[in-house]
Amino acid sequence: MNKRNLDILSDFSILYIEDEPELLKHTATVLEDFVKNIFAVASCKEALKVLEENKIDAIIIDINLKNENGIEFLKELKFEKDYDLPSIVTTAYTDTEYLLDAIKLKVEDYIVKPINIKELLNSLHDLFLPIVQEREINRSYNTIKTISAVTDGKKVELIKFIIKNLDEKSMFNYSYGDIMEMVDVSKPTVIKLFRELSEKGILTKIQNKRYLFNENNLPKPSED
């Protein structure tokens, strides 16, 4: 099997629920070197507050928490709170009943404690890889559609640079000077392209060095 590229984890925020203090601290410390954000808490109550206040991409949760059950919490999130997030459950027990419950919930993975960090990182990679691939497909499609809106061939690389560097909120955070340092293009070309994209409603200036990419204003695919 090819070695997994763990760099993809850097775009995602993880909620980790574990009531063993040392394990919580140790695992969170390792994960923070790989993921965008790691929110480490010891109870479901704390976890719910994190979910209410932050954008979370996946949950890692111990099944046997103090006075709580991780599977029941995931059920509550999915069926009562409308949080349908990919999840990895951990447990010190290989109880078939728990495993069946996890399967019914469509939990992405099931890791037996003590946690093997490499196994956990690989599991997170496999969980997020389809999301990353879908994003790349969408961005490639957006690149093609944007290029079709601005047909000057000199601007193709610049358009690709914009699409590639959008954040998760479709914001482009670069100045003209920043762009010219990274793309072999003149300032007049940058200014002209931004004006054309702005006129078409594709790129909207929010503030200095901050632009919103408006996917809904991209040209419609040809009917041919």
Given for the second form:
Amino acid sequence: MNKRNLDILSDFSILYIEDEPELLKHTATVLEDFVKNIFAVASCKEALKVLEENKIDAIIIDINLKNENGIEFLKELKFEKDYDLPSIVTTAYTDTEYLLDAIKLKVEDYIVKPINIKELLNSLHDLFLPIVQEREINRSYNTIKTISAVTDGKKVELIKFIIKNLDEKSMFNYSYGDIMEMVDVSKPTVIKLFRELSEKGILTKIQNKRYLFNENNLPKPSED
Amino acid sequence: MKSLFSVLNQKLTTIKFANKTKILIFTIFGGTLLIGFLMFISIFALKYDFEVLFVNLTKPQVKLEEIKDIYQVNIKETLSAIKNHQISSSEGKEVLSLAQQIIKKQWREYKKETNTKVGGLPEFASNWLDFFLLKSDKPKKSEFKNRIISNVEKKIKSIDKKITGIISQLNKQNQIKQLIDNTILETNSINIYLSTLITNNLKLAISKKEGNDRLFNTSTLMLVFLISLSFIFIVLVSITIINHFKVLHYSLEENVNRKTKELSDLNISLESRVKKEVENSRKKDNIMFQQARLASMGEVLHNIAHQWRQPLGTLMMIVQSFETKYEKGKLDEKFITSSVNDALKLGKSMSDTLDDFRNFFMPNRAKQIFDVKKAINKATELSRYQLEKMDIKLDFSQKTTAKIYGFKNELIHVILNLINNSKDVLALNTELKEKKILIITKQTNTKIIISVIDNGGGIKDDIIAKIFDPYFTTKHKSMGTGIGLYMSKQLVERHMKGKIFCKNIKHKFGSQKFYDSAMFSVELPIKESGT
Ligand SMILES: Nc1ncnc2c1ncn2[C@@H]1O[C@H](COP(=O)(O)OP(=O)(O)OP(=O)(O)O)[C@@H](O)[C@H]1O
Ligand SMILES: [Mg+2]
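Could I see the form predicted in complex with the partner chain next, after the form predicted on its own?
Next comes the full complex, and the chain you just saw is listed first.
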């Protein structure tokens, strides 16, 4: 996959459990630059405490902990404590002893030590991307709804109709008459909107009843 | 004769021993049988001849003689007396008729006797022998004799008739005078015949006797021949058999000598072989030590691998953090200093681990005086990771100050073996809450006893006698080779001049409870007791 936008990680808090103090410390030092919060602990007990007191978005846990087992802890969290958090496990073993358990637990990724930090960050990205996207969609939807509440409702109806009826080549094949039959708008509104869109290069007339919708000419949404 | 003998001898020597004995037995048997048979036949033949001689030819002469006498005395003289009237006619008559009867009887008997057949086995034997000796010239019952006999018979009859005539005409003296004279004449002539017959018979007997002599000579000759032949043959075969025995004896003797030599050779080679085997077994031991060394090397390597893996992972993380910090523009002096410091510390510990490993496995290091405590600590250090992993607590009293002279690595090796064995037992024990190994030392002026005790339950009674044997193990193939204790014993006894032994004891391990425990002790002579 091409280069990921790791910036999306900055919205999330992560719990990191590793019993080797040096490794814990240095990995946490790297991760803290990318995520909102990193909670680095050496045991499951500490981890539980963190979970209770903070909002955690994902867990990174080592399988082979001193006197403990990461997979067992994840099971406990999922089935007994009702924490259903996405998780990544790290392990010093290349064997597949825990792989099956990990798959059953729907663990997001399985990282073999020594840890490649890029790999870990990419895993985190892939783990968070759907969450980010879902949020984005929600937001867009709300934006539209908000716009239609404050501007001309008919225009919004019409734009919705156009975008909904684009064919696979981004062509819109309807005459004004067709449009007016299906959407409750007046002809002047239709003409006015088409002109506006044509001026901005968004909807170009190719021939009669054939318009090309040009996505690239849409204005970039303001960053916030 | 000589050449025949040698040819025979040669022939005989080529015959197999078994056949030779057969021939000998056959010869003895056959020879004896033949000789016996021949003797038997000869005896019977001789008896026959004697019988014939006596019964047919000699005994009847007496009769003839008697007849002759009667003619001479009774008849002739009586007739003369009658003629001269010296006796009465009745007397004469009586004498004459008596004489007549006697003569008749004797003649009959004579004839009967001459014709008696001897018969039976003797005759058969004689005939057989005659046939065998091709003696066909049987003396004929000569014409001559027959004629004489018939003449005698005629004369007897005519005399008889005349005498009868005389007797009947005794009264007429004149008439019978002539007759008497005639009769006397005839008596004379019959006597002559009888004498001739006797002579003839005697001659016959003589000739018979000659035949008999011949028979005797021939059969004697044959017997001698047969006896000497069998004798020679028996001697010959016996000689070859004896020769055979001699050869056998010599070959046996030679065999015995050879075997004796072989044995002594074997003895000599055995000595050298035993030497070689001892050397071999020493070599094997060395190989075994090497194996065991490799095995524990594997274990230690495992240890080191693990001890390296962690700092290595952290080091890699530090290296990567430089990149991410740089990308984020956060690569400041503070970060660099602390990270480099950490990295160096990690590197140092890794290097130390490597040194441990190298020191332990450095081969053929010279003997030296070394600290027992340090050696034990090194052993516990080398097994630390695996003990930790299995949650086994190892406690070492650290009390001793003893120093011993020898190979430090070997003592480390021995202690490591004992710890490993304890670890193996404890690892299998799932009921035990606290798994413990205790190393204690006991020291006198001359020796130190190092004991490794574990609460794994002790050594089973049925195997305790065998645990120091090479390749004795109760563990699965992949787990143990059974060399550990054997090698430890060799090292302790041969190299360190010490002792190693084990015991099942009960020990508290600092708790309230008594645990069944195995205690392995190594007793070593002390070189010097440090301060
Ligand atoms: N501490 C102990 N407690 C109980 N049994 C023991 C103990 N130490 C040794 N044994 C018994 O003695 C046997 C022989 O031990 P040894 O060290 O010679 O061989 P091993 O451990 O089986 O194999 P290796 O040491 O070659 O890997 C072991 O298999 C075990 O049954
Ligand atoms: Mg052993």
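Take the two forms, superpose them, and find the largest set of C-alpha atoms that agree within 1.5 Å; that set is the rigid core. Computed from a predicted model, the values in this text were never measured in an experiment. Residue numbers count along the first chain shown, from 1.
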Once you line up the core, how about residue 202: does its CA shift reach 2 Å between these two forms?
-> yes
Comparing between these two forms on the rigid core: C-alpha of residue 38 shifted by 2 Å or more?
-> no
Rigid-core frame, C-alpha of residue 214, shift of 2 angstroms or more between these two forms = yes
Any chance you could measure the C-alpha shift of residue 191 between these two forms with the core superposed, in Å?
-> 33.8
